[in-house]
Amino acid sequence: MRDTEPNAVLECPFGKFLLQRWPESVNDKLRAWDAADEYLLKHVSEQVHTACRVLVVNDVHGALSTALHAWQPVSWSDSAVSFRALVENCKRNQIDSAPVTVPSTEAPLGTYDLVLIRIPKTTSLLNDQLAKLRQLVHADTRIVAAGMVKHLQKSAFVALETYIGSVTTSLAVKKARLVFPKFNESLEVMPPVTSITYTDPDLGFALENLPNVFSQDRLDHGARFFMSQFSKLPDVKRVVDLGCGNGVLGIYWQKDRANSVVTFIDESYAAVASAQRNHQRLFDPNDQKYSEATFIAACGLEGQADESIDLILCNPPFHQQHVVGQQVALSMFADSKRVLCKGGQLWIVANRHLDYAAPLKRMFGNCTSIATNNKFRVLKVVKR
């Protein structure tokens, strides 16, 4: 492992490792894991003495799963970024073989003798993703749940007490605690909600949401302003829906330009899982007029060819589970302006409180206000 600041090297009785955060940033003052990661591993080295087969669930940046590389866990979670991420740090510790990765839509495969999971800032995945453990575990299997004291939710312990089984918990330790449900063979457990439909007056479709998917049972109120101007947008061809979410903004958009071309995009594999039933509610493949679209789950426009694209639509998170900052919006930013052809253009719809415009000037050059409410502001930008 090469020399680096302080800050980004975990040290864990498993050794040292040079750990980042994704997207990179310069100068990025956040680790890629926190206490409740180092008391996980703690606990492991403690308690497990041999190797076993192991889950790691919801490994934001990888920390775990890196940590844990020797054990070759299976590491499952909703988000493409945080599988980018594990790649990542595996490659700057020298770790020569793939992760093995597994997306919340689909269910790992066997049974796991050891379970940890990072409880997620969403209580439907949590429930989802228990319900579906049920099936990977066995009498033996040791469950270790963990998280920061101030993210642990009473309807996380609800969630497994109802899907595994009753659950005591640890002292706390640098505000993290890990909670140990017990898996309970003969649990009658009912099957979790797997998806909210609702239809929204504004749009004339209904829209279906997987768990984990933002704005779960009704419209964004920042999708439905940033709706309020199309309008105003160009008549183009080739669009990128970026963060597409259910996939509302594109598919609003494309329901009147049988002609257009929509790549719905997220880093989140339920949300991209989402936007494609709901496309396909709308859009009949069989119809001459069918508005051909993509979907892909993928850290922002990774893999996507250098001025390909006319327009991009997109109504950015501005947290990564409970981190709160810019970080992943202008990594958005940076790859339109790379995606984009000549004169494209990147429409944003955003919080007044996010001053995106500085940065999106720096980038563009430009930075149009298009409309502004008492809670959200329309910025475009034009490639030059």
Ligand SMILES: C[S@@+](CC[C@H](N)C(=O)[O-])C[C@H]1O[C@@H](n2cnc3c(N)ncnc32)[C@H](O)[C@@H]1O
The other form holds:
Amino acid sequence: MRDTEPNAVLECPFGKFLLQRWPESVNDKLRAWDAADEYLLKHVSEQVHTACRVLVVNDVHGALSTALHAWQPVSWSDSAVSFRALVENCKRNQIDSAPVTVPSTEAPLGTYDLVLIRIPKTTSLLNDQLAKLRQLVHADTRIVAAGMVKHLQKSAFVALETYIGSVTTSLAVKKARLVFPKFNESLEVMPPVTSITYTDPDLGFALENLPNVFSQDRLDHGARFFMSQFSKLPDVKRVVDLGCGNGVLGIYWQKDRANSVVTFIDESYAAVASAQRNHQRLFDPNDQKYSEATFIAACGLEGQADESIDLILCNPPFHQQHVVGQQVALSMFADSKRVLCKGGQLWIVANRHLDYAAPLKRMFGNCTSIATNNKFRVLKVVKR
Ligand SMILES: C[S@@+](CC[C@H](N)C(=O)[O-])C[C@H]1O[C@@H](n2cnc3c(N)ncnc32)[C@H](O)[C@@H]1O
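Next block: the form predicted together with the ligand, after the form predicted alone:
In what comes next, the whole complex appears, and the chain from above leads the way.
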């Protein structure tokens, strides 16, 4: 382990681990774990005395899987950023074996003796994961869920009782709590809602949304305002829908412009799968006007070549799990500067109270306000 500032080292019964969030940022003062992770690890060390098959669910920055690496846990999550953080944290701690990761749009193979769940922000994701989890456990599987008390909503307890069985809880320690659902094999379980499809009159087409997709049951107001300005966009070929969610922006762009190539990128596997399903349903590859698309689960524009894109459309995120802030949006803008070709444009929509014009102007040397209403603003920058 390398020397570093003390608050970046997780000290737990399984050892000391140097951990960081992803994407790495020198200004990032937040730790890659919280008291709920510490509580879970302490509980496991006290209750589980032999190595067993472990499934770790929604490990936000890979702290749990890194600490339990000797048991070769399988990490199951909807987040490409979480998997990236896990890979980097394993490398940082000289852990040779590559972590096993499974997107939550798929189910891990086999059955598990120990399942550790960080309760996610979105209940639709938890419902979906718990329904799938029933096939991955046996009568003696120990299941432990955890969260910070302020984030534990009643709906999470309802989900655990609906899909797993009755629950008991621990005392709160450092504002974190453990929840123990008892697996009830004979529980009668209704299948969860696996996707929601809505048709918005402004769009004129239907959009399917898997669990955990942003604005799962209706068109986001920011996206609606953004699309009202699309007639002002330049007519170019290589486009990225960055943070694509269900793909609404890129699909709306392509509907009117044949022969463009759109790359749909999101860190959520469910979002990317939804965008892909929607594109497949709405575009016919045999049509002469067919527009190509690729779908990528990744953190921002990681992996995209420098100066390769003409236009980036982005309705940026304002939180990562429970952490609210501009950091992800700002790193998307910096990525955009690298990936846009000369003369290429980044267009964003954002809440008016978020002052993105100033950082964009600092990065690109220009920023034009295209339109504003009482809540949102559409901004454009050009790479010079
Ligand atoms: C405000 S939503 C916009 C979704 C969609 N474009 C729309 O307008 O309805 C922001 C999206 O960014 C995604 N996101 C968050 N962090 C990301 C990251 N680091 N890289 C890529 N996408 C990210 C979220 O999963 C979410 O789908």
